[in-house]
Structure formats: structure tokens, C-alpha cells
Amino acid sequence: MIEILQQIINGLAIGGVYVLIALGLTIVFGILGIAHFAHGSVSMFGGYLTFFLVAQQGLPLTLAIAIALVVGMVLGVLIELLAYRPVRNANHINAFIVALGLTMMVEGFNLQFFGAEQVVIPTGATRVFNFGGLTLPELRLYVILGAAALIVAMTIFVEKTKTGQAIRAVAENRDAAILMGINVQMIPMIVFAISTALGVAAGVMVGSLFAIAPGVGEGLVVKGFAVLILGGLGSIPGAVVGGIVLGVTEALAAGFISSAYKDVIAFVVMIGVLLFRPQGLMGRA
């Protein structure tokens, strides 16, 4: 029992950055319908960027990551003026192709600037903490906390805030929202700048408790994906629950059967649970 609690705790770890990863590509995706595959690119921008204010500018991880947070608001929002708003009434496959490019664009610019190698960005956080025979890192703790924290914030601001509601109204009717005084050019930029912040903040935890390489982010989009389709498309709750079961499946598998097959295992449970659920854990049948 203990060892399935433990196998548990290390998937709420993993679960919270596929969560985060889910939450930023689902509010693209359910307001926007957009398919944003750089988001995994992005995300790693923000960890190595995190990693080269830290590491070679010697600044305090704190304000690391606080730069980090607003330079990929600050980028999110280019993306959406200069990547997908010009497509944005043309067909389904502008985008799409956009998207792949962006990706390209994004490795591309992380390769050239950050370099090739593997980094891992240094926390100090080297603490184990004990419960009941329960081991908990106290890096993975705080990753649990912070990830915790930026979902009940998203989901403070999405359902208090008049921003928020704002962004729900253009998600379900444009016209409406148009009738309503509702600035419709605004909200796009603001829906880039928050999700593109949440992948920053799961590159950091990436960064952070394994290593950021070329390759990882587009690793990470299909995870997000793949929780998207689990939970719900353009379902918040749906990407929370789908990020945290994915992250516990793939723990659980690690732990009991081998860590070569906890992908397999994962996207088999993700299949069965859709042969019984098409719309998703939490999507709307």
C-alpha cells in the first residue's frame, strides 16, 4: 500500500506539468480552436531561458522565473498578432500549418541560442521529506505546490474575473460577444499571453526536475494532447483530471511494471477509458 501511495505522489508531480501543459493548449483550443503544437516549444524556451538567467547570470530563481513568466506572455502575445491572427478566417489547415511552422521556428531558435546540450536548472532544493514511510523531494513538493497554485489561480480568473468571463462569452457565441461591447481583438492576445505563461511555468518544472533537451517539447505537446483528449477538448476541469490520471498511470507503471513501458501503458488506459467515453472524462457528451 505504501509503495502505491508512493508510485502516486511521484505521478502528481508529473501530473501538475501535463496539467498546466493541457490547461494552456486547452483555453487556445476551446476559445480559439486553434491546435497550438509550438506549445511544447515554447514551454522549453521558457525552461532554458530560466536556466541561462540562473545559471550563467546568477540571478536568484525566484526573479529567473518571474522574467521568464512575463517574456513568454510578452511572446505569446506576438504569436497571436503575427502568426495566427492573419489566418484566422482562412481554413482550418492555415493554422495548422502555421503551428508546425512555429514549432520549427521555436526548436529552431532554442538550438541556435541555448545550444544542444542537456541542462537541468539548479534549484537548491535538495530536501527529502519523510511521512509514514511516504518519501517526498522537496523539489517535487514544490513543483505539486506551484502547479497547484496556478490552477485554482487560472480558475479563479476565468470564472471572478470580468476578464474572464469576457473570454468564456467569446468562446461560446463571437457575435454575441460583439453585441455585448466585448473588445473580440483583445481577447486572443490575453489567451495567448496566459497560456504561453503556464507552459513557461511547466518548462521550468521540466527544467527543473528532469532536463531540458531538443526533442522534449514536442514530447511534451503530445502529452498535452493526448491529456486534452483524456479529459475533455476545451474542458479545464477535463485537462486537470486527465493531467493528474495520466501523470498517476505513467508512475504506476514505472513503479510495478517498467519505466520503458509507462507511455504504452498510459495512452493504452487513455484508449480504454475513450472506448467508454468518447467525449472525454469530463467533455460534454
Given for the second form:
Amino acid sequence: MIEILQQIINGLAIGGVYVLIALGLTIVFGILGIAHFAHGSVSMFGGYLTFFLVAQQGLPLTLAIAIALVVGMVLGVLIELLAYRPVRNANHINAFIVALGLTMMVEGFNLQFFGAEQVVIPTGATRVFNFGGLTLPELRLYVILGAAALIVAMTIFVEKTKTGQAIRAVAENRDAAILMGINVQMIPMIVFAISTALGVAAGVMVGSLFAIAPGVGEGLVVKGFAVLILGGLGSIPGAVVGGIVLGVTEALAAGFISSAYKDVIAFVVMIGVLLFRPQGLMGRA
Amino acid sequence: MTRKTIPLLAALALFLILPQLIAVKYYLHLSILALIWVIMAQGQNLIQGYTGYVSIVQAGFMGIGAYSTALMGSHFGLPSSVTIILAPLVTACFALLAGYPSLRVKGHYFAIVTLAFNMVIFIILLNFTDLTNGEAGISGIAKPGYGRGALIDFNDRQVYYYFVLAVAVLMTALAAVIVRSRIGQILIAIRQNEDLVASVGVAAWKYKLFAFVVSAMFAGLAGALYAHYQSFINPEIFGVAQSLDAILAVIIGGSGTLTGPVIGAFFVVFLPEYLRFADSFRLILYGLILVLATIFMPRGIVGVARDLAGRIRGQ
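I would like to compare: after the form predicted alone, may I see the structure of the form predicted in complex with the partner chain?
Below: every chain and molecule of the assembly, starting with the one above.
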């Protein structure tokens, strides 16, 4: 029993990372209909940048993360303006191909400027808490709390603020939103800025929990999409539930079945859900 | 002789004399790889270009074809000529299993589910070491006809070139037959408006599954030819990145055309080689070309060529 609880706690940390990735993907998908495949590589860029600022420039971690988040937001806006906007009215396959090209560019950029070695962001959070047989490393706790805080902040932003309302209006009906005087040119840029900031946060978490290396971003974005499919495309609660389900399933699979095949098991769960609920766990039929 | 026959014969003649034009052995090697990729891209074009479903599992199917031909050869002692024919059939079985759940969903969902299948295939090839030998891969895969006193020596690169050329021409012709048949017309109709196809009482899912399984067979055959050509396979080249190359080949060449995948295949094999001088900028440049091509010539090289030809004829 303790062992199962332990794996669930382990799964919550990685599940939190998946939720952040999936939230970034889901707002872009829900509002703009773009499968933003470069999201994983951009997240890794954020992680690399944080590592660079902390380990090589000697900045304090919080400042480094803040800079990475701002740079990420600017990058997100540029990606929207330069890459996705020109294909907005074309077939959705075109936007997807642009996303693939972007992935290559960001991966190439990461390789060129940060090298091919795997790096771990130093955090100094090394304490381990113990609750009646359950161990909880300090770092995992921060990741879980950080992810939860970002999820809450994002929900409040989308549900309560004027900008959030405008975003939801555009998602619901773009033409009606224009008639209501919403600046629909601004919305995609805001969405990409938020999405990329969430991705950068996830990249920092991956970089401090595990490691950043070429190719990690690809795996991350696929997991992000798996979460979206599990939860239901474009659904924010779906992304949260899907991310936690995937993280915990993976941890249990790694702990009790086989760590080499944990990803296979995660995908089997996803495909199983699709067979019985093609609209996803939280999606509307 | 229609107007289309002449360029077709000219292209065929060019491919026939190509080995004589190439001075550097390495380019002959790349040309063989490109012809294998023509088969791969024609398959991808059936599902992506004609049916409108972006499949990201094609390299995984290529892997299944490559491993099945190698394993059937080494475990059952079957001759290569037999295993090359069986490999696409084995791939088709896997494609049936993968296609049924994947095709229940549309658009982006389909792309992502197939991507997940590619990762599953990759992980299994990497970890099922008893069968696949893991990362180390399988080496010493025999060339077709080798060691049986055959008249044609497939170890000669030029011979293998003509062998692959023949198969590529055959498969392109098969793709043409499928596309021009009633089935092909229904596939195009599905791409245009799937709901409409369903509303006139056509079971669209059967046709989608057909396109998906046939595209997988093309990939499986390409994989088998690749395995026997290189004599060595490991999981590395059957990952998602290569599936993306198959998509690029179709897009850059011109999707939904028969010439497009041929041009695109040569493009994705040769361009990275030419960009090698740029070192790690290579990936950035390749990505940039892709983004610019999609924005400024969404109908691919064939589309641009047609526009140009139309303009010249119009003047």
C-alpha cells in the first residue's frame, strides 16, 4: 500500500509537468486550432536558458527563471507572428508542417547555442521529507506546488479577467467576437505568450527534476498531446485530469511493470480511452 | 502519345542513365536511398496527399518491414526474394491493428495517435532485445540472390540501383492505378468532404483503412529494400524524425500528385547532405526552408512548376 502511495506521489510531480505542457498546447489548440508541435522544443529552450543563466552566468535561480519566462513570452509572440499567422487561412495540414519546421529550427538553435550534452539545472533543493514511510524530496514538492499554482493562476486568468473573457469569446465564435469589438489580432499573440511561458516553466521543472538533452522536447510534446487526447482537445479541466492520470499511470507502470515499457503503457491507456471515449475523458461528445 | 507521356519517358530515361552520369560512388548510394524513399513517399502520399490524413507512423512501418525481412531470413532461413515480398504483408497486419483505433478519430487526433504508434514501435524495437538485439541492431542481412550462384550480383551497387529503380517504378505505377480507380476517387472525396461521403452511404472508414494499410505496405517494402541494401539495421532510423521526413517529402514535392513524392524523396535525401557544410546550422536551415516553403509554396515544387508552365503557355 505504502509502495502504491509512493508511486502516486512520484507520478504527481511528472504529472504536474505534463499538465503544464498540455495546458500550453490546449489553449493554442482550443483558440487557434493549431497543433503546436514545436512546443516541446521551445520548453527545452526555456530550460536550457535557465541553466545557462544559473550555471554559467551565476544568476540566482528565481531571477533566471523570471528572465527565461519573459524571453519565452517574446519568443511565443514572434512564433505566432512570423510562422503561424501567414498560414492561418490555409489548410490545417500547412500549420502542422510549419510546426514541424519550427521544431527543427528550435532544436537546431538549442544544439548550436547550448551544445549536445545533457544538463541538469542546479536548484540546491536537496532535502528529503519523510511522512510515515513515504519519502518526498523537497524538489518534487516544489514542482507539484509550482505546477498547482500555475494551473490556478491560469484558470483565474481565463475565467475572471477581461482578457480571459475575450480569449474565450474568440474561441467560441471568432466572427461574433469581432462584432463585439474584441481585437482579434492581439488574442493569438497573448495566447502564444501565455502558452510559451507555461512551456518554459515545464522545461525548467524537467531540467531540475531530470535533465535537458536533445530529443527530450519531442518526447515531452508527444506526452502533452497524449494528455490532450486523454482529456479532450481544447478542454482545460481535461488537460489537468489527463496530465495527472498519465503521470500517475506512468509512475505505477514504471514501479510495478517495467520502466523500459512505461511509455508504451501510457500510450496504450491513451489508445484505450480513445476506443471507448473518442472525445476524451472530459471532452463533450 | 499524350502530352504527359513524353516527360514521363524522359524522366525514366534520365533515371536509367543516372548511374553513368554519377562520377562519385557516394551519390549513387544516395540515389539508391532516394529511390527507396520514393516508395515510402508514394505510400505517405496515398494517406496524406490523397485522403487528407497526416500519418506520423510511416518510419515505424518501415522498421517493421525491415525487421521482419531480416528476422524471417535469419530465423526461418527463407530466401531474401521471399522475405522481401512477405515483409509488406507482415507490415499490413500491424497497420490493420493500428489503423482501426486511429481512424476512429480525425484531423489532429489521428496525427497524434499515429505518432504515439511510432513511438511504441520504436520503444519495442529498442527494448525487445531477445528478438531485435536492441540498440546494437541486426547486421549481416543478406542481399537478394546472394550466394546462390545467381546471374545478377546484388552486391554491385549499380545492380541494386536498377533493382530498386524497377521496384520504385512499379510502386509508383501501382499508386497511379489506385488513385485513378474508383477507390482513389473516393479517397479524394474523403479529403474534400468526409461528411458528404458518409452521407451518400459510402462506408468512409473502409476506404480510409484501405489507404492506411496500403501506405503501410509501401513503407514496409521500402524498409525491406533498405535492410537488404544496408545489410544492417537498428532502431535509430525508424523513429519519429524519419516519419516527419516522409511528410516533408510529400509536402515539398507536392501532395496529391504522383510526381511530387518522387521529387520530394530526392529532396529529403539530398538536401540534408548538401547542408552538411552548415554543421549544426543544418537543422535550423532545413527547418527554415520547410517553414518558408509551406508559407510561400504550399502546393510544393510540382505546384510551382505547374503555375510556371501555365504562365509560359498562356503568353
